[in-house]
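One chain comes next, on its own, written as structure tokens: the form predicted alone.
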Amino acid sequence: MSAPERPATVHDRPGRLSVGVISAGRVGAVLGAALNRAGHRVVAVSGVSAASVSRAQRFLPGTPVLPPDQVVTRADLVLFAVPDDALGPLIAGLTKAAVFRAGQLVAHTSGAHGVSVLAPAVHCGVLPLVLHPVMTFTGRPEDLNRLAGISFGVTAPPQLRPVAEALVVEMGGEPEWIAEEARPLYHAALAHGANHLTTVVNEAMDLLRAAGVTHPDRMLAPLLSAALDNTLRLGDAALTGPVVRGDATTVASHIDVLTQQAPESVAAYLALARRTADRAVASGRLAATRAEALLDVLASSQKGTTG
């Protein structure tokens, strides 16, 4: 009597791949999840803080934790999930190791670089991808979820563009290609939306504590939300608020009580009111002759701060 067939699993799909991740940061471990989740199987990850192993123990349980050279020998698809800086080194440390192997798969989740930072493993023959996920991690079991419908900045050559579109597919995401050349604009840019979005509205609910709101967060949420989406559907039409209006008098009184009260905000509010003037006068909100007193009392006060 033949033995019973063993019942297909996910990991029994055509193309499924052995990965490694390096290393089980934030956005390592959560993308790990989501290769396990499509069918592939995270074999190898490495982490050396002890958030990173509990992270790894948490989204991929039961995973071995091993030195980054280990991890690379296991795997059919490597993926470095570390800070850009040192990307570079640790690829060219693992190429001097002589652990990569011809045909292996090495994407790396880097917005500021390219296929370039890998070239040392690809004149060992590794196959090169960037599939840079455009979102912001913390590391929560809820990241894992966020994954569906985000963008993924992929860079990749002709060749292994289909490779790299079904894993951003698998993992829940939409592939957006990104030239090699185009990417430090590119990593610019979201940094310069979502990094200085932070910075701001943080100083925003601190100013709003000074004045006394005790919630600063439930005051700001219903605003600030109307503001991100009426900017995404409406561009500079969006543009509300006195700097729009060309309401001179109050601007210098944002600036004279900021000086006071909190002038280690003066220099970021100068700089982002001059630049809402600038697109406020090129898109038409704001007429030039209308702008001239506000331009004024920024320019006098940035020579203030500089004096």
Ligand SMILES: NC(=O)c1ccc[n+]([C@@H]2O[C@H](COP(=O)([O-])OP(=O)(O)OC[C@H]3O[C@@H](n4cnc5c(N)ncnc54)[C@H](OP(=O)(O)O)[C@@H]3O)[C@@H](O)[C@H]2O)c1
Second form
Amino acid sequence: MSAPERPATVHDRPGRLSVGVISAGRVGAVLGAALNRAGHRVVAVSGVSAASVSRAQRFLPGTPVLPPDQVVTRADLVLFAVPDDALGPLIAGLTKAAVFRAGQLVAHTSGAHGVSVLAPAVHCGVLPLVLHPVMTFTGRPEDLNRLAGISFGVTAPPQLRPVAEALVVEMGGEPEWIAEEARPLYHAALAHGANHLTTVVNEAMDLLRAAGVTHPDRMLAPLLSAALDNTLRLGDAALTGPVVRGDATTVASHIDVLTQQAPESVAAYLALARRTADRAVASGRLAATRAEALLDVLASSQKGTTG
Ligand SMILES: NC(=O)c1ccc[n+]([C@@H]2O[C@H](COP(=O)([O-])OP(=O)(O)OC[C@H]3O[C@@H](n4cnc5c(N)ncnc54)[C@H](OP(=O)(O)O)[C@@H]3O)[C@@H](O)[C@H]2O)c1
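Provide the structure of the form predicted together with the ligand, given the form predicted alone shown above.
Let us now look at the entire complex, which starts with that chain.
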């Protein structure tokens, strides 16, 4: 990608910008409102579905809802917040329609993509930014206040770093610089942590319900909150339970009951128990000699699941 030129209008701290938001999804509507609150002005937003149009009305009242090409032509800063797979084709289509102009700031909010997805527009002279909020958005009003203090994974050409970081700070976030080539790893880490956490917690709630617990959420909340808090502060030292104790018989009984009553959970349990044991050994919390019986149980169960 050729290095974009820095226009006279873009300073280390951007002035009041006309912002176009494409589109009023869960993220776009909230970040648009945050930019308005920071003193910029959202001049147009796109959205077709009833959900997006109603989010635009809720978060950006009075803002014209227009097709994406018209949003682009009205804005100094165009914020793309569309599904990851839609972003590349959309940028390519709008570039073909010749709506971008040199010196325009073009940002997207995808965690998975870097600036390279904006390459066609960069060839027209736009200034590319990635401003990825590390938060889960549902498009509800409380999302706006949740921006305070969250990290944004920022990627941009070096000369645009100050403007990218200033926009994040203005929205209430904290910029964290992510190199273009590190974005796949960065995004894998976030998805592994946040999305798989949701799956593991849902599995635990289902198993507790099957065990007769009426309110698994209430039972788990204090335990899981403490585990998360301890892990974020203490790392591997937060680990408790049968794996780190080397209690092979207990782990074997878990695998037996899951095989009988929740066979769909066995593969994930085995993979996580194995990874937990490896981390416990590597961090010196489980002696290799005490790990042997446990690792044998996991290996023989693994063989059983793979036939
Ligand atoms: N939600 C999160 O927690 C979260 C967090 C951080 C980052 N992100 C990132 O933010 C981006 C948007 O995610 P989201 O959750 O806000 O998605 P979303 O709620 O599904 O909203 C997507 C928006 O894009 C519009 N859209 C879809 N295809 C389009 C196209 N081809 N052209 C123009 N507009 C199109 C949709 O409009 P219609 O409704 O009218 O179809 C909708 O307004 C993604 O890159 C995602 O990875 C999401």
